[in-house]
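In C-alpha cells, the next block holds one chain alone, the form predicted on its own.
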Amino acid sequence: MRSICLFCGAAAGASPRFAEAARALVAELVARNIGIVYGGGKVGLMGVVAETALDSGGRIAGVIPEHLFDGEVAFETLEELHVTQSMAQRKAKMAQLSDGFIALPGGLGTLEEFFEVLSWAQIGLHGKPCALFNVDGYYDRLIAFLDHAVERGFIVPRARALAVVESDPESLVARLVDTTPAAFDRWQSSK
C-alpha cells in the first residue's frame, strides 16, 4: 500500500483527543512508509494531519478545490498540492492517488467523502478498503446506524462489511494494510 487518504474536517472538533489520535494514526503511516492524501487545508484536523506529516518526514499530497485555495485555507507549502476546479474533481482526485479511505472524526463533508467511495466499493468502481476511525466512539451512532439499515434491507451485510471500523491507529492501519476486498457484486446476493 502505498499511499491512503484520510478524510478530515477542516474543524478540530470539541476535545483535543481527536487531534491526538490524528497524530498518532499519521505516525503509524510514516512509520509504515504510507504516503498520505488528504483535503489540502491547513485549518483543523486537516492541519493537524498536514503538520504532523511534515513534522515526522512523511510524504504527503493535497487535494483543494479552487474556491477553498482562494479562501486562504490551503497548505500552499506542500511539496505536491493539487488545486481542481469542483469539489467532484477533488475527490476523484483524491481516490485516484489513495489505496485506501480512512474518515477521521468529521462533519458533513468527510462523511460525504466517506460515504461516496464506500459507495463505489459497493458497486465495484473499487478494491481498496475504507475505514472509519472510530476515536472516542465518535462512530458509534453511524455504525448503529448503519447496522440498523442491514437489520431493515437496505443494506446487505456483504456491503455493510466493507466499512472497517477502528478505534487503534496501529490496528486501524494493519488492518487496511492486509485487507484486499473482494469483487463486490450489488446485484448478486443479497448476503
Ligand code: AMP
Second form
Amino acid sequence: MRSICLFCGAAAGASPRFAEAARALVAELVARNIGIVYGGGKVGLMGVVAETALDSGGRIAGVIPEHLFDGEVAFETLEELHVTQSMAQRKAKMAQLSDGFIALPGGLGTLEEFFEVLSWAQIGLHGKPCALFNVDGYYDRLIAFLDHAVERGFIVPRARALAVVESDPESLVARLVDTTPAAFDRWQSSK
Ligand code: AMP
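Could you present the same protein in the form predicted in complex with the ligand, rather than the form predicted on its own shown above?
After this comes the whole thing, all chains and molecules, with the earlier chain placed first.
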C-alpha cells in the first residue's frame, strides 16, 4: 500500500485528544512508509496532519480546490500540492492518488467524502479499503446508525462490512494494509 487518503475536519474538535490521535495515526503511516493524501489545508485536523507528516519526514500530497485556497489556508510549502477547479475534481484526484481511505473525526465535508468512497466501493467502482478512525468514540452513533440501517433493510451486511472501524492507529493501519476488499456487485448480493 503506497498511499492512504486522510479525510479530516477543517476544525480541530473540542478536545486535544483529536489532534493527539491524528498525530499518532500520521506517525504510524510514516513508520510504515505509507504516503498521505489529504485536503491540502492548514486549518484544524488537516493542519495537524500536514505539520506532523512534514516534521517527521513523511510523504504528503495536498489536494485543494481553487475556491478554498484562502478559506482553508492552503499549505503552500508542501512539495506536492494539487489545485483543482472544483470539489468534484478534488475528490477524484484524492481517490486517484490513494490506495485506501481513512476518515478522521470531522464534520459535514468529512462525512460526505467518506460516504462517497464507501458507496463507490459498494457499487464496485473501486476495491480500496475505507475506514473510520473512531477517536474517543466520536463515530459511535454513526456506526450504530449504519447497523440500524442494516436491521431496517437499507444497507446489506456486506456493504456495512466494507466500513472498517478502529480506534487504535496501529490496528487501523494494520487492518487497511491487510484488507483489500474485493469490489462486489451490490445488485447480486443481498447478504
Ligand atoms: P469538515 O469535515 O466539514 O470540517 O470539512 C472537511 C473537508 O471537507 C474540508 O476540506 C472541506 O472543504 C471538505 N468539504 C466540505 N464540504 C464538502 C463537500 N460537499 N464535498 C466534499 N468535500 C467537502
